[in-house]
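Just the one chain here, the form predicted alone, laid out as structure tokens.
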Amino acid sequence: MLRRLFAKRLLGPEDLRPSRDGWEVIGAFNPGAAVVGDEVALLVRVAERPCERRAGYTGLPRWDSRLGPIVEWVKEEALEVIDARMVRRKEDGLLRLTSLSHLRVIRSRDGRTVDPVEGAWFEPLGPWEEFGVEDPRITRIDGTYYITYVAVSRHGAATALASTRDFDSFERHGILFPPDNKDVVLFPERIGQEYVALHRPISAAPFTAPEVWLARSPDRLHWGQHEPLTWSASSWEADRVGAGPPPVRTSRGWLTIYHGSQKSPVPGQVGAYSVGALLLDLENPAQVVGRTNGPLLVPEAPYDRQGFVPDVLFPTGLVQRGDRVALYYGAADTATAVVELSLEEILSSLN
């Protein structure tokens, strides 16, 4: 386990106003992070749900292209609770989320505190984002910030692309990876004249343990040459794995922070999410040349262990300053937190 040189809960639901009357913020977490000028911009996932409660019913929110957020009230007896985040309709076996997410810009002058004034909002738009937009990652390429994010709809969880130069306005570029695919991050430079991304295809048929794949593109929009990264999963990452923030170039290879979760022995509960690291070859990033023997970080702070989904440490943003890296993450699917680590200690932990 690595030393935490600095650690802090930066932002929680209580710090943000709801988007509309009659709604409540239940999460401000899983932030993308980028250096913009002399400050850090965080693009935070904000999860909301209706305040209203109806006896015997569950409110299922979704985004309507004409009306904005609306709520469908379904009898509890018609639903099966999967975990704190979703339910399954008994009549057809399909899933629905119990909250609706959008993204908000939060700025930080020093990377350790957040400014009280909220910035721009990035709300769902169109049928592919009907159930919300989630979990952004930010990569700066040639002066533009590219944002990969999860677009959730009745068709599944796809990954879409947006871009910005100032975090005041955004341009959408559409779906990159169709459902079900999440945790997509772009490398910050071309490799062999091609753009490279890590992604996480999710199969309903468990032919294999959880995997992270690599893909290449000539233009950031059309992706192919897919191949899986290969490493032997440990028990702490046996349930899910996925890329964290975008990879960082080092002299030894591409440092790739990722999350892994263990299987929970309790039905309906989510296993603990921890943080690991891979080192990928600089010229052929599909080749794993180093990894940590165990997790770098596990949920241990009170805000990691207690929240909407307990024991979750979900890394999504990274800012490097000299030998220190600030890792921004979602804590317990509730809050945004930061932990500062030594880059040299991370690299020394890789075998």
Contents of the next structure:
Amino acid sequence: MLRRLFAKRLLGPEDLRPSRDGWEVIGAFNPGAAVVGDEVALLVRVAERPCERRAGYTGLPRWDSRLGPIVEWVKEEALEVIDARMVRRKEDGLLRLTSLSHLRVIRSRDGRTVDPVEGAWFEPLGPWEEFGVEDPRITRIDGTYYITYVAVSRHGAATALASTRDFDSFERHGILFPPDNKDVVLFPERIGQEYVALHRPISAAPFTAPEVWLARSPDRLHWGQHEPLTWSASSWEADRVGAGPPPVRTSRGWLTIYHGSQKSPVPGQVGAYSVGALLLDLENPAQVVGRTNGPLLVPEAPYDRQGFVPDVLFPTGLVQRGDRVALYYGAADTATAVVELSLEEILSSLN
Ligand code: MAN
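Other form of same protein, the form predicted in complex with ligand MAN, not the form predicted alone:
First the chain shown before, then all remaining chains and molecules of the complex.
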């Protein structure tokens, strides 16, 4: 396990006002991060649910294109609880989320404290975002910030692209990877003329445990030449894996921080999410040339261990300054936290 050189919970639901009357913020987590001028901009996932409770009913939130956030009240006996995040409708076996997420810009001058003033909001729009927008990753390419984010709807969890130059206004570029595909990150530069992305498709007929794949594109919109990254997974990453923040160029290869989750022995409980690292070949990043033996970080701080989904450390943003790597992450699907690590120590833990 690596030394945590600095660690802090930066932001929680208590720090943000709900987007509308009658709604409560239950999570401010899984932040994208980018250096903008001399500040760090965080794009935080804000999860909300209705304040109202109706005995015998569950309120299922969704974004209506005309009305904004609305609630559908469904009899409890018509639903099966999967975990804190999801229920299944018995009638048709389909899933719904128990909260509805949008994104908000939060700025930090020093990367270790957040400004009280909130920036722009990125709210769901259109049919692909009906159940919310989640888990943004930010990559700066040629002066523009590209944001890959999960767009959830009755059609599944897809990954879409948006861009911004200032974090005040955003342009949408549509869906890049159709459902079920999350944890998409773009590399910060072209490799041999092409844009490169990591993504994580999930199949309903699993011939494999979830894998991280790599794809290439001439224009950031059309993706092909898909291939899986292969490494032999350990038990801490046996259930889910996915790229964390965008890969970082180092002299030894592309340092790629990712999350892995354990299988939980308890039904209805989500297995612990920890952090690992891969090293990908600089010229051909589909080749894994190094990896951590065990996890780099496991949920350990009280805020990693307790919250909406306990024991989740979900890295989504990274800012490098010299040897210092600040990793911004979602703690227990509730709060935004930062942990600072030494790049040298990360690299020497890889083999
Ligand atoms: C999934 C996603 C994330 C979430 C983790 C942990 O990967 O829903 O948004 O943070 O699970 O619950």
